[in-house]
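The chain that follows stands alone, in the form predicted alone, written as structure tokens.
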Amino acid sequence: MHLATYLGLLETGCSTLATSYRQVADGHRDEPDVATLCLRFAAECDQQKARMSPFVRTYGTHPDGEPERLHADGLAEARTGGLGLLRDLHDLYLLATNLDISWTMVGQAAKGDRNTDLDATVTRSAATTEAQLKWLTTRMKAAAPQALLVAD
């Protein structure tokens, strides 16, 4: 069985982008909107992963060091300026959508186990993961023109 294996790119997935999140509210104070909702997104990760444990301790984690091959490296530091924002957004939707898609493969797995209490549990996962990737698209086409359009 293999689940193990996106069970644990789940977890290091939950945990990078709880950190990258911090890094971005951290390193952009001067933006409120993306410091307060930075915060709140990485508690929701931070909570994401809190609701795996059970699974992770039913079915394990990491086995033959897959998911070591296959991690997203979080942000080393926020970047300054507007040009540094968009692409600090667009490394937070990266490291999102690698999450979302992980979510897919668990929940679709789930499903063909009948396992409707981890099925339930990515399903509301997934959905948090959705609303932060649909407010770092957002966010990005408002920074966007600014960011490329005017020096800094």
Second form
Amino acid sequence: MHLATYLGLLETGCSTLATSYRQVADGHRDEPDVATLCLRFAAECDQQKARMSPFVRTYGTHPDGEPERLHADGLAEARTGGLGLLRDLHDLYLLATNLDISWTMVGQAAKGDRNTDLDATVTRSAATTEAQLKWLTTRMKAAAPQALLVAD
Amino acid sequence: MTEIDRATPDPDRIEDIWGARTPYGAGEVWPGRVDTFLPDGTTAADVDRWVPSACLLCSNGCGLDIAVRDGAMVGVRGRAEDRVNHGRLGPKGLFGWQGQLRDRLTEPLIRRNGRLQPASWEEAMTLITDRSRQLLEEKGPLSHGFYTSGQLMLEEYYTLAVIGKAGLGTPHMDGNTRLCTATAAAALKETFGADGQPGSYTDLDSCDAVFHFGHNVAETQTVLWARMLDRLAGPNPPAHVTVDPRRTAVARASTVHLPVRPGTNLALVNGLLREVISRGWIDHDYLDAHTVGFDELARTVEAYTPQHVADLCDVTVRDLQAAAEIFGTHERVVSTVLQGFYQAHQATAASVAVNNLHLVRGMLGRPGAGILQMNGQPTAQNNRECGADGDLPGFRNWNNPQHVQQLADLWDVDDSVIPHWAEPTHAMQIFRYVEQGSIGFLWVAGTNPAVSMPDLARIRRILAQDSVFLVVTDAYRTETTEFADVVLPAALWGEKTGTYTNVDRTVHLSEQAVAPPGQARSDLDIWVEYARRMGFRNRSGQPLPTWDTAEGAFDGWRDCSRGRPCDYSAMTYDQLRGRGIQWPCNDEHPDGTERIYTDHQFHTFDDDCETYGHDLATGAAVTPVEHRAVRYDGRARLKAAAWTPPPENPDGSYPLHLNTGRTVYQFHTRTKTGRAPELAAAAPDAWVELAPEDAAEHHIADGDLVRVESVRGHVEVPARCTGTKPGSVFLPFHYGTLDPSPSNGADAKDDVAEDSADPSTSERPHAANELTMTAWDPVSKQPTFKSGAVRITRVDQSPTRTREED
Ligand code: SF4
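Requested next: the structure of the form predicted in complex with its partner chain (the form predicted alone having been shown above).
And the full complex, kicking off with our chain again.
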């Protein structure tokens, strides 16, 4: 049974993304919309992780048995400037996408296991991650031309 | 031009702001009452001509005539037949025009050796176009930004929109409407698919309840409040409900006053919605036929029980339930919404929630049932319609290729020139790009960001940067012109011809009554000159824009608006002479349209909507595919969001909520009203309103000088201990570092400012925006001026007692 492995992946994914959101919020305080929303998203990631803990208790997480490459690294540190912001949002997007597809796979397993509680929890969390991805897309689309064409 | 002595106001709209009552009952016509002001002993017999116009000092847009004698403005008179005001004028309308008669800029200024010095138009325009061309070559159109105004005219906005979108191709274009009316537009777009006010002022003549959501109408739109007072004084007066942390005149006249805790508006309206739903006061047939999203809405508001909302918002369960009952059980309810919601936390979500209240009861599209998402000025609406706020003109959708193509065809340009890859750049982001150096050319017109934007220390730093070439068009020296590389002198109201549209879609034509002072020119003339010198052309080689007169611009706009919600196609200058017409005005409705959405068919069809909408919590854009999948097809979008705590809350160091707003006697940053003797005398200086409890705790009495401080800056202003909510303070936002008042001797002796003389400054900081923070609503991008935390300390026990307003 490898579901446990994926639950571990979700837990780490939530933590990594939360930390990265906080780093971006801190590093881009001069972009108040980014800073405010990233802090809120970080709190959402914490909640997502907390909601997973009963299932982790049931299925376990098998941290030792997980292949290394499953985990995406978080942001090392926030960058600066217009292009730096774009690159940081891009990194957040990749981390959130990783989490997003993980929700999908665990959701599938939940259905297969007829675990309606897990399925409902995952569905709810997936919606939150999806909303974050949509915001990241909107913000990056607005920022890209200026960052790529005009910024120093 | 001559200096005007302080005249005894006649009629006295300073002490008696709303004038004598003319009571009327439900369904009757509001009786007329003509207010006239001719100072200096001028009588009607002395007047050569009365030129029809409308006041533009608040979103009412009251119809008036400008009195002209010997080529000068000498007074105003309300137009009895005007549908907006039936002859009345308030303090600003009566007295404000006098501010145009002194201290005007009469020639261009350019910065030489660090100082602004007089120059010719040729020199000034050459400097501007040289820099503009150079930057376009080096960095392209995204190096250019335009931050304009809500105080220009339709023709000027549309001309700038064409220059910006079809000539230059920059998305960095916004107006100070972002600071005041952006949330009104956003809320209407989210719910109904397009901007456009559902209601009409005549709804107030027949309604049986009025809700004021963060709207101090008694001060912001005095003539509208006079209309409401007249209903209150007549038979079957409507119930009033007010949501406002201050005990305003409106709150005092209300059946229920909900003194909401700052930052919790959305929780409050969610609570009202829950109560209306759970008590069964909803119209299921209407919801089924005309809306999408009720189940999700009901789920979202379910958590907002009366007790929970009472705790969050610091109101009583009884008052909340009483307000909900008034909304739920009256047959004709009008809601008005303004800055208490628009400039606050979760602005769009809370304003959309008001739309939801009306939709769950089917409370719109018929007499007496309406929503007024208010504006600041009657000219702000035109900024939104014409696209000088960055939107595509005619309520077109940037994300809809067909809409972009329509404009490309109309302007005869390639569609790729028109910026439409993302939403337009909002004002705060434009300033951020200037701060980062990627916008190197900023044109500010008709607005004074060095007083009106949040966190002024930061704004001053940005405007002072060497990396930006700053052009400022204005009628006076202001706090902002002092940072400019080039200052262009602008003509004002009455000195140029143009149209504007008030909050209930009434369009007025204001024709030139007098000549502008000196070499001042209209913003339209200035921008056309810029475009001609830059050589902007369409594909057929014609100059862009193709017009160079106001009427030419208006005709261009009629074409552009044809078939869109704000349809002006059948409106002409001829028809507008002497009367206001409500859009849409087209072949089907040649006399205009009193009320829209009478068929309850909204602008939510995929190919029609101005926006596909946003996530109210984050501002993430809904994609065309997602929108299509829902199949709104003309049904209103019921959108809901949960309340979240505001980003900056009072704490031990800064224990009080900050609230900022207007006073009845001043307009914006006082450039005009501060120079009108009666208005300047009535509100000469800023002040801070404190709750008596908070004042007592700090040993502060009326008139004491108080230091109000946030992490960003401080002001020192006299105290007024009044009925604001304990735990919050209120500051008027009009006051900057320059003192334009007629009692300020440095300037008053000249009718025209000495260009080389720097304007005098006041000693104490008293601009409310020294304290406010850089933050904005995720959907409307309107700055949240009414938020943040401050502390107060008494500086001086002053003998000065400020005059009480009410
Ligand atoms: S109510 Fe508004 S539009 Fe009317 S006179 Fe007063 S300021 Fe002008």
